[in-house]
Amino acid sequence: MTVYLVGAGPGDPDLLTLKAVNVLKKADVVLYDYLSNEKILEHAGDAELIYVGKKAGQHYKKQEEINQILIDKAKINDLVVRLKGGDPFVFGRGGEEMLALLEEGIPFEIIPGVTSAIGVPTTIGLPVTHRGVATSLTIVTGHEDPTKSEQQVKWDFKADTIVILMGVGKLEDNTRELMKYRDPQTPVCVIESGTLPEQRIITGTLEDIHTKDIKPPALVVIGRVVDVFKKVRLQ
């Protein structure tokens, strides 16, 4: 038995990588999340198809719900599949899961996928780096767990891109906060179902992007990148 955690990219069924192929077309069983593109899965096969996916206000499994189907299919199957839009460790969760199969003593394998922070800003020609403009990026969550006895995103950062994932849902009150410490002119991207056929490109400001119509799944990168991809966006 063995449970492989797997990224499956950012959208594109095109980006997922030859060695997530191989290893769903041997899938006894398939954990796939909300954002996994279901086209993925025709490479599953016959294998037993269970969706667990969570998105913002509707969760149709727990995490600790996950970690036990996670155990409990590996202990009946040779090779258990774990299908995690982006990748398994950037706000994926994967480590948890990992953790619960280790202390079932239960093997394991990691396939990191295109992480949606990266890939879905290059594939629109908007580089998260670049010379002379931005040396450092932060990526960080936009939406933290409320049960949280202490909220650990303090907005302060000191890079010279910031990308959120899951942030559409509280994008006005992190930019108020993000506005505490940097100059609200920032430019701004939002690219909303980044690499899928219908993604859409909103640019503006951290004083005015809240202002835009803008709907999740989207990610956001702030910083002075989005003039280089201004500049790309008018060719």
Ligand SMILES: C[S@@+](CC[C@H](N)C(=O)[O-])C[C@H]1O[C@@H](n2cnc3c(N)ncnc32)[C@H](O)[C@@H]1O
The other form holds:
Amino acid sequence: MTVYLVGAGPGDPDLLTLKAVNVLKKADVVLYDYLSNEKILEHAGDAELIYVGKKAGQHYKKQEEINQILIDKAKINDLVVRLKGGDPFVFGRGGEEMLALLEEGIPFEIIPGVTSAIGVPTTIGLPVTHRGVATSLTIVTGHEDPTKSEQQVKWDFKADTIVILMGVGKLEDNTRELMKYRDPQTPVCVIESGTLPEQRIITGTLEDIHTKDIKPPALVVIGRVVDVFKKVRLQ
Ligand SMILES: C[S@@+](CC[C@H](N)C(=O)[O-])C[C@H]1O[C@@H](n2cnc3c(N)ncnc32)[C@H](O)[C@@H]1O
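Having gone through the form predicted on its own, I am curious about the other one (the form predicted in complex with the ligand); can you provide its structure?
After this comes the whole thing, all chains and molecules, with the earlier chain placed first.
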């Protein structure tokens, strides 16, 4: 019994790693979250597929229940894959699942994935760092768990580029916070359904981006690197 915590990448099935494809082919069971593209599951052949979904605002199963299914399935199967969008350790709660497996003495391996936070901007020609423009990057959640005893995100980041994941629902609140520390005219780019055929790109400023029509899954890139992308778009 081995559990593989696997990153599925941002959506385009061709952005899956070879290592991920190889374990999916051998899997007895695949536990998967909401994936931007379920075509990825075709690699799993006859494996038992268990949807334990997570989508903006909809949590189909609690994290403790997912950990338990993972443990139970690992005990009766040779190879279990836990498949998550992007990278399993970037806002994917993969770390918690790893610790739950560790506690039960279940062997595990981790296969990283292309995180949407970097892979999606890169795909459209938006470099998250750029010589002379941005030397640092913060990746932050736009939606902290409201049940946490203390909210950890303070929005006074020093990084040149900020990428907000899960940022659609509270975009107005979050940009208002950011404008306490940054110029309201700071360029912003939102990428909806990145790397997928339905991808949409919306640009604006910290001040007006919340007035635009944006649907999840989407991520928000803030900083002067957005001007670099605009040069590419003008070509
Ligand atoms: C729970 S987080 C998981 C992130 C994932 N582990 C990763 O590394 O990309 C989900 C958020 O990732 C972003 N996201 C994931 N896939 C995306 C895509 N194809 N296009 C734009 N944003 C995406 C959205 O901000 C979404 O709300």
